[in-house]
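The chain below stands alone and is given as structure tokens, in the form predicted alone.
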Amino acid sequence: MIILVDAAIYATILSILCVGLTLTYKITNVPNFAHTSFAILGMYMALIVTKIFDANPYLAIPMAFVVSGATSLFLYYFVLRILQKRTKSFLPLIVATLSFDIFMIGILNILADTITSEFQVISRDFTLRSHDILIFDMPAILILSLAATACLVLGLYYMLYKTKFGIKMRCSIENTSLAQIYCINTQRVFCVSWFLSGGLGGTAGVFLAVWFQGDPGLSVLLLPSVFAGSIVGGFTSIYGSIVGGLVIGFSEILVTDLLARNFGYWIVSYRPIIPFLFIITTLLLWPRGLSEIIKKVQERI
């Protein structure tokens, strides 16, 4: 039961953090390396209301959503934005957000230390587990991430579909060129939708930090599982993605759990294997991924 609880929770999570990933894709065509950790910046916001304002850690979310939201629109609109002025190339997009997470990495683990040496809160494989609260005798934070999913889910629809601003997030992303001569100011789309994914990967962070261990290098090994599930979701589609976060996180942690059991313990060291086998394997036999299929669901929906 246990496993299976946190499977659930960190499928979800995943889930999250795939969306955020292949919504900032969608716009600029690159791949952003830094997203993961927008994420583990929204845990050490989480700490930091925890541990040093002694508030339970779910009132972090809005603050984790604007800071890393804040940060994302940051490396958008300050770096990879004049960049795109200055070359046709993607490859300086990609090398620019890996050195942010590079930078990011660095700030974290100065934030860190300083939250140790300040208020003498550990700060390093923290985990704020026995804070979160029970609900209908389940964890909370086991019903709140499933419920920020499925909000997620409706949310995006509602304002893809719905309302102008997803109208014109759309054809912004499909043409920018037609979408400028219809007079829509694409680079206030694009700096919503950075910040959008920014604070999604904020709130993801909050509860990574309730149910499992928090570190400034968290985000190096999150990421091949956060690309994973975006690949095998298609990598364009926002809905794949969610449905591939799924994937990836149950994966990881049941079948880790499975060979375990079977062939020993040791065998958890090499967890990392998994998102790897799925990006290959999905690549290599199904490029489209879940896309096409997603696809066809929403024109019949």
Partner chain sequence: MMLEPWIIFLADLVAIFSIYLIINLSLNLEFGFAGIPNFGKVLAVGAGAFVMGMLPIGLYGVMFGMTQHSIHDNLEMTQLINERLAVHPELGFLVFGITISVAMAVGMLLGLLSSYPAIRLRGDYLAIVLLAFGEMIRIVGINQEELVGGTLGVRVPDLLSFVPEEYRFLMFSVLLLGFAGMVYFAVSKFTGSPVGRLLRAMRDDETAVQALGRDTTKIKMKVLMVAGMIAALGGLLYASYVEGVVAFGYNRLNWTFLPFVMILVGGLANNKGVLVGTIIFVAIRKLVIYFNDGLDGLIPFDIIWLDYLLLGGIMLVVLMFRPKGLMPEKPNT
Given for the second form:
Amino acid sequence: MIILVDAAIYATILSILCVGLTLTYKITNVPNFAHTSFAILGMYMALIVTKIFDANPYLAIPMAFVVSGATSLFLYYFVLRILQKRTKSFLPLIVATLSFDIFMIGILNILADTITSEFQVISRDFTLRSHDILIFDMPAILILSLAATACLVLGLYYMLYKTKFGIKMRCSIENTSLAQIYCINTQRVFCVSWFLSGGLGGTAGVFLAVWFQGDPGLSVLLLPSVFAGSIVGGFTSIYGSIVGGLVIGFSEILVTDLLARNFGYWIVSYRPIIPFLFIITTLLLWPRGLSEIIKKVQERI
Amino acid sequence: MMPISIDSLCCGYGKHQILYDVSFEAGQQITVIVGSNGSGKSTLLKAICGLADVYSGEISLYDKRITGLPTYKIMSMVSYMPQTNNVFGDITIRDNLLVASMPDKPDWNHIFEFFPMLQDRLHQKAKDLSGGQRQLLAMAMCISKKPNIILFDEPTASLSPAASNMVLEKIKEIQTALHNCIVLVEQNVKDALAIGDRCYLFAGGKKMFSGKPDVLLADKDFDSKFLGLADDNTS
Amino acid sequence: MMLEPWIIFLADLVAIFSIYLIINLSLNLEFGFAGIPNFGKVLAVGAGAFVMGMLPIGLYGVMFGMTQHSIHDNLEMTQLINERLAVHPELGFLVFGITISVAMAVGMLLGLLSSYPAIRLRGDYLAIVLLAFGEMIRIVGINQEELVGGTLGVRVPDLLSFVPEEYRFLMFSVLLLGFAGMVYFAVSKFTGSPVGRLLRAMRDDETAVQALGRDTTKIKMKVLMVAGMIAALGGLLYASYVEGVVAFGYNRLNWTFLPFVMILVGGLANNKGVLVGTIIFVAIRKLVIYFNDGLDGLIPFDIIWLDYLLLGGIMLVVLMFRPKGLMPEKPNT
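Could you present the same protein in the form predicted in complex with the partner chain, rather than the form predicted alone shown above?
Shown next: the complete complex, the earlier chain at its head.
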């Protein structure tokens, strides 16, 4: 049972991260290798709010959303936007997000060390699980993370298809220069998307901190899973990425558990290979991923 | 007060210069720009919209200097119809017109007055339209804001003769009804000159002629000077 | 006799420089010349190091009739082997030669493996797949203890055991510099030849090269195989320089990101630029570590994280303000 709870929480958090990654890839064509560092930033916001200000971890969500969103916006506005103006090549962009990730690893570790040395709070391999509350005898995180994913699905649908900003967004994605011709401030649309993507990452980080162990090193471990989720979802389909995140999350935990029961526990340490296998097989054999299926379902609705 | 006045403009893309010291004016009439491929006539329209890099010179709309402004700001004063990819294929016709008239709501009566055939296709996706219909939708998007200035970049390119006649007639109709300033860049020289009130001839990024279309048409060397050149380039 | 500290500093600088130069030249071949974004550089480097960690100790064990377990009694075994090698240096070179050939063959195979996605995928998708390839080697290395000792790692016998201890360090640096020189010479010769021009043409316009009747698939395969060989050599030399292999060390930062930083700062598709970029970064990193000791205790965090800020920061600044590197590619040379 506990393994199912674990899997559900992990899978929903992963799908929130996948949505963020897909959003910025779809809109500005940048595979953001620094995406999970926004989540870890949110994680530390949760630690600060819980341990230093002695409040409920969920109160950290607004702060995490803003701080991670602002970091993400910074990356786009001051680095990627300028690089994109100069070249059409994707390589400088990849190298730039990788560099930003390295930079963020430095920042996050400095943050962790400083929290420990200044406030005597454990900041590595920490968990806030004991601060979680119970709703209907269930851990609140389970309900909240599921609810957050559901809200995300509905909220994104509403935003993309029912609001003016959504139409502007879809136009900017399809044809940036034509969107500009029709008075759409595409730059603002892109900036909002990056802020949103980072903010979602930060929120996912708060959820992660409540249930799993938090550590600066988690960023590197989480990144392949998030990429795998987005890629399995087709990489340009928002809904695909939600499903993809769920698929990767559940298979990482449940499949490993199943294999471990049958073949021995040495398999558990190979869990990190699962997302890579998904990435490689999807891109080589089925590059459009789940997006094809999602599209058919959407058309039927 | 001229709707468009351009003073000794030099512009291009990045390091690649296209236009050399071009001055240009357009009043409340149809101004046609003709010239062979690569003569820089489309670039002039893009420069007005802020889509090309201006090295020197001034562009003003109604005496307001717009050089260097971001595209989305300029476009509140101008409508521009690009040669290709001029509609959003993945969204419906209704949404296309909605986007084109933002921030206001579309004036449907005004649009259907000129383009009645769009009325019963509003919920179709734009990519499902035929070539000619797509051009009409793009034109409808251009007029939806009732702009004082409209720039058309080769609206008849890749259309059948019948469809291109329809498009040119539509342009004439719009100008007669709205009395606005229309700049029309065309390859289809003779038909375009027929509806134009004033015309410019570009070659090699420089202005070669400006004046009444009949003067250009009456020029004995017209064919060799101009059409011959065009044929060489298009064949 | 003890060596002066500055000599040790310089010798270490030369050694690390030579190793990175070899790896960077191979990356430049793939990425700078052929345009294949090999974000899984660590794959071949790690494989070379793993071969160095596994093969020699096994060969010596058979040769000297040892009964110990190469992983569990690793320390004892390497000590005994080093004692024997001090008397029979020729055996050391023989085994070293065999190891190099095997490592390069493995590198070549991995290059062949990477060419499977490289032929089928474009752009960022290819980069992501190659990155995934690269990550897998570390996971396998950490978890399969019988390869290179899992999390604890293994020691590697010292080839230069016969040299008196005080000169060993210097000798190895000279040896590494020799290897780097050979690789530099060979790669320059290769990129300066018509094949080098063909690679750049393929990078800039693949269809045009195909239209000229060249099989770009084969070209890519060959380039990746050659580059895999060179990178494996680099990994092997690093493992023998530090006399050990720990799978944790073969991460994306050190063996993929850093080589990319070095060649991008130096200048893509320009071997001299790669030389310059490598020197700059190896020197900066060494100096940072050297001067870091002075900062200890003054700041509330571990100093190694400043290294991350510096590396990430420099790369971003270079990308933004000097996108072609310090020595840009020369047209048609």
